[in-house]
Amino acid sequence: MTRFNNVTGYVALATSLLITSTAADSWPKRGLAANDDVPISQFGGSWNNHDSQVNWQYNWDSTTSQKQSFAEYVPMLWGTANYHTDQWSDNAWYWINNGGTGHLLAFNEPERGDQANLSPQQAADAWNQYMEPFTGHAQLGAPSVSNDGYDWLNQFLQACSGCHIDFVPIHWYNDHTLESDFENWVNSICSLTGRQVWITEFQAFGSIDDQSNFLRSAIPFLDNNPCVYRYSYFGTADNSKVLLQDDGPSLSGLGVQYAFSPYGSGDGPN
C-alpha cells in the first residue's frame, strides 16, 4: 500500500488519477467517518493475510485526537459558525504542514436546515474566504451534499465557477434494495461536475445482513469506478456503529467485510 507523507505526494497522485482514464487504477479508496470518541484502531493492519483497504479518516471537524498511523486525516470546515471558522485556518495549516494531510473538506450538507444550512451563494462566498487560500497546498473538496442536493450543488458550482475545486464529496442514504439508485446517484455527480467524487457518507438502511449484501455490490462498483477517488461507509459515528462489535474497538463482521475485502471485492476476506 503506497502511503504519502506530504502534500506533494498527494497532489501528484490525485493528478495522475484523472477521471477520464479508460481503466480504474487499484488505489485504496476506503475510509472512516469517525467521531473522536469512537475507536477505529483495529481498521488497520491485516486480517487472514488480507491487508486493510482503509487509508483515510475524517471526523466532521478540523482537528482530531485519534489520528491513525494507517490513515490520512482530512480536516473539514463543517460550517460557517464562529466556532468552526475561528479555528479553521490554524488547524488546517497544522495538518497540512505537520500531519501528512493533502486534502480538505468543506461544509456538511449545506442544503439542509439542520446541517450547515447555506445557500449556494453563501457557500461560494464562504468558500472564497476560507477554502480558496489553500489552493495549491492541498486538494480541496466542494461542500458535501446528500442525495437531496443535486440542484443545490449545481447552483453552487455556478456561483463558485472561479473557485479551485478539486473534488466533490457527496452522501447517500436509502433502503438496502436501492443499490442501483446509489450507483446512479454517484454517476450523476460524476457527469455533472467532471471532477473526482468522494462518497464521504453512505449507508443502506436494513438489517446487518441487508447491509452486508449491499456492500457486496457497492464496493466493487466504487473500487472499479475511475471517477470515485474515496468513500466511507457510515458505521463509525456516534449514531451508527455498525462497523464495530459492541461499540469497539473490535470490528463487527460488517466492519471486517468493509475494511478487509480485497480491492474490487465486497465479499470479505476469504
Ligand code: BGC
The other form holds:
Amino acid sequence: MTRFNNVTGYVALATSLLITSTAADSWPKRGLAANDDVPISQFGGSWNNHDSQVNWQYNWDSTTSQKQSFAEYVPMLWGTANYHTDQWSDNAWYWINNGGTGHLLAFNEPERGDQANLSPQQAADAWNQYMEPFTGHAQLGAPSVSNDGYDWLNQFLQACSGCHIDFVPIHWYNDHTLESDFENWVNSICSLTGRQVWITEFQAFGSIDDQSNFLRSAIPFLDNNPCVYRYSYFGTADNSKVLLQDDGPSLSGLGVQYAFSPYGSGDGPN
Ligand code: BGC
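Following the display of the form predicted on its own, present the structure of the form predicted together with the ligand.
Then the entire complex follows, led off by the chain already shown.
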C-alpha cells in the first residue's frame, strides 16, 4: 500500500512537472517580415476575442520607421556592402538600448549570388567583425540560408566554430503540397545546429486557399516544436502582400488566420 502510494505520488509529481514545463515552453512565435512601406499596424490587438500572436517584426534592414507597439523590432545586417555595414553598429546599439530589441539577424541568403553572396569563410569573418561584439547584449542569429543552403550553413558553422551564435534563422519556399518537406527541413536544421531555429521567410506556392491549408498544418507544427523559437510567413513584403487586403492596412483572410489563430492552431480565430 505504501509502495502504491509512492508510485501514485511520483505519477502526480511527474504530471505536475510535465504541466509546468509545457506551460513554460509555450510562447508566441509569430512575426512579420515587412518592408517599411507595407502597412502592418492591424496585425496587433484582437479579433473575435482572440489576441494577436504577432509580437516581432523585421524589415531586412537595421533600422525602421514602422516599429509597432505590439512587436519587437529585430535589426538585420543584410550583407557586407558599405551601405549596410556603415550604419550597422549605431543602429544595432540604438535599438538594443532604446528600442526594446533583444535579438539581431545577420546576412540574408548568403549562399545566393543575388542575395548577400558570401562564402562561408567570408561570412564567418564578417560575423566576427560585426555580430560578435554584441555577444551578451542581444541574442545573435546566424546568417539566414534558403532551403538550398544546408551545406553552406554546415560549412559556416565550422568556419565560425568559435562564434557566439545563439540561434539559426532559415527560409523555405516550396509547393503547398510539401508541408512534410517543410517540417523535415526545420527538423534537419535543429539536428544540424543543436540551436533554436527561426523561420524568417517561408511561403507555400499555390492559391490563397492552398496557402491557408498549408498554414493549418504548419502553424501547429511550429508552435508545438520547442526547437522553433520564432517564424514569419512571407506576405507583408513589397513583392508579396498575401497577408493584406489589397495593399492594406486591412488584413486579408489569410492575414487574419496567420495573426489571430490561437497558439498551437492554424484554423483561424473562430
Ligand atoms: C530580400 C530583401 C527584400 C525582401 C522582400 C528578401 O529576400 O533579400 O531585400 O526586401 O526579400 O522582397
